[in-house]
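The chain below stands alone, shown as structure tokens; this is the form predicted alone.
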Amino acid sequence: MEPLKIGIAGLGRLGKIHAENLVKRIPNATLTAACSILQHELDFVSKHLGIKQLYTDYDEMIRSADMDAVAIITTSGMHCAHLTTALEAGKHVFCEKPLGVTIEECKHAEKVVEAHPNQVFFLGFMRRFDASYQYAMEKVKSGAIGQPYLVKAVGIDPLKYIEGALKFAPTSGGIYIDMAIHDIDLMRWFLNDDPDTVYALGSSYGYPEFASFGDAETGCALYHFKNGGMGTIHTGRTAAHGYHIETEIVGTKGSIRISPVPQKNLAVFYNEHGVVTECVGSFPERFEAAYLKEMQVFVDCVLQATKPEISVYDGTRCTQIAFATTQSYKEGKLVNIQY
């Protein structure tokens, strides 16, 4: 079977990870084209990855490049337009989250995907492909913790990246849309249901500048699910120790806790600072294997003519929940989530 020919749009930090995976680590795929509005990013893939078909215009790449599929790693506000162009041109699509930055965009994306049932559409909720989360889901399905009824999620970015977060804050959509959407997806996945109400809080303690953008430095949210389940999210931007991602699934017969300490590896230092475990410093480091696995699954789905577990509707639901959470935070009241 010939390898799947893929073009990539967007070559920032995550785009480079996907590009290198396609070139070096996925044997049944080949990266044939790349698009970026930044010349130095195109120079990188040309020099280091040997890509010859280079574009600064996305539509031109879709029209002209030799490719069967496209990986969309562009800015969030362009995802809906880019996936529409690709699907209508007959390309299979891998799209990073979010599906859209408005509910209207998400609904439009649903219609476009529905209109092209013979093409694969894959949405990049990579935590579902992390080995620890997949192990936890296997245990949940096997009944190891009984009936799951509570998911507690923590997602806090490193303090050392705070200046970048401030720069992006005016256009990010807010802390719940920008950051918590992965935790929202995990709650839905583990509880196999959608929440019907949410109450959220948010504040800025060390960096009040976030408030000027209608955003928060730290947020907490409580969800009630239709099946009686519960969920909590603690999200923030000021983890002094590194990149802190932690999830606990509580059931009637036990619980599973993933990454209570976001340790870098199994080494422990014994020195003048006490007993020290180094922590992971960024999302590419923590989810390196998950990014590779999700792209491999996308390629396999296309070549084997199967559909991925994650659907366009998951993207819409997570966005609806994130917007309702933001609404609750801003209005200071319980919000009924509309689907």
Ligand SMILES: NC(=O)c1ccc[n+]([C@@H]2O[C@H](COP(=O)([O-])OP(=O)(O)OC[C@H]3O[C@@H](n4cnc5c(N)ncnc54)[C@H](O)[C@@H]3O)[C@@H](O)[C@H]2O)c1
Contents of the next structure:
Amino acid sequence: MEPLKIGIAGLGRLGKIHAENLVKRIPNATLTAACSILQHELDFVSKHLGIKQLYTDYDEMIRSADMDAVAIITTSGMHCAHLTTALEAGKHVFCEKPLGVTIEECKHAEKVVEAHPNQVFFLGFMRRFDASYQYAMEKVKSGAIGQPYLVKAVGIDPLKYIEGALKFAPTSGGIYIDMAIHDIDLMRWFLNDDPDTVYALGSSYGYPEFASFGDAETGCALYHFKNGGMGTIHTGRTAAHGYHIETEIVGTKGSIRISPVPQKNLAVFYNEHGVVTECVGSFPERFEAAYLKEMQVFVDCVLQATKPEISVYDGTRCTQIAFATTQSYKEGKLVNIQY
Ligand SMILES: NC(=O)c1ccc[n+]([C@@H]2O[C@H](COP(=O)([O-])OP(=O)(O)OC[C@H]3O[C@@H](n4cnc5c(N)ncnc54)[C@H](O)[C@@H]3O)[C@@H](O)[C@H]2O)c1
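Write the structure block of the form predicted together with the ligand for the protein whose form predicted alone appears above.
The complete assembly is shown below, putting the previous chain first.
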């Protein structure tokens, strides 16, 4: 079978990772084209990855490049427009989260995906492809913890990236929309349901500047699910120790904790500081294998004409929940989530 020809749009922090995976680690795909509005990023992929078809205009890449699929890793506000153009041109689409930056964009994306049922649409909620989360899901499905009824999620970015977070804050959509959306997806996945109500708080302690952007440095949210399940999310940006992603799934017969100590690896140091394990430093490091796995699954779906488990509707639901969470924190009251 011929390898899948893919073009990539967006070559920033995450786009570069996907581009390198497509060139070096996914044998049944060929990265044929790349697009960025930044010339130095195009120069990078030309020099280091040997990509020849280079574009600064997305629509032109979709019209003219030799490719059957596109990976959209552009700025969040462009996802909806970019996926629409690609699907309407007959391309299969891998799209990074979020599906859209408004509910209207998500609903529009649903319609476009529905209008092209023979093309693959894949949304990049990569945590579902992390080996530990996949293992936990297998255990949940096998009944190892009985009936799961509570998911507790912690997602805190490293303090060392606070300057970048402050710069991005005015346009990020806020902590629940930009950051907690992965935890929202995981809660829904493990509880196999959607929440109907949310109560959320948010505040800024070390960096009050977040408040001036209508955002919070740290958030805590509590969810009630339609099936009686519960969820909590603690999201933040000031983990002094590194990148802290932790999830606990509690069931009637036991619980599973994923990285309660978010350690870098299995090395433990015994020195003048005591017994020390280093913390994983960043999202590319923690989810390196998951970014590769999700793209491999996308390529396989296209080549084998199968549909991914994750759907465009998951993207809309997560966005609706994230907006309701933001509303609850801003209004200081319980919000009934509308779908
Ligand atoms: N799944 C995850 O864990 C995860 C992690 C980080 C980022 N993301 C998502 O990935 C996306 C990219 O994030 P990033 O941190 O790499 O951003 P970035 O700012 O580093 O890069 C953005 C890229 O988009 C390109 N771009 C912007 N507008 C464009 C246009 N009109 N046409 C063509 N290219 C355009 C830029 O040239 C740049 O290459 C965001 O939507 C973000 O939410 C997901």
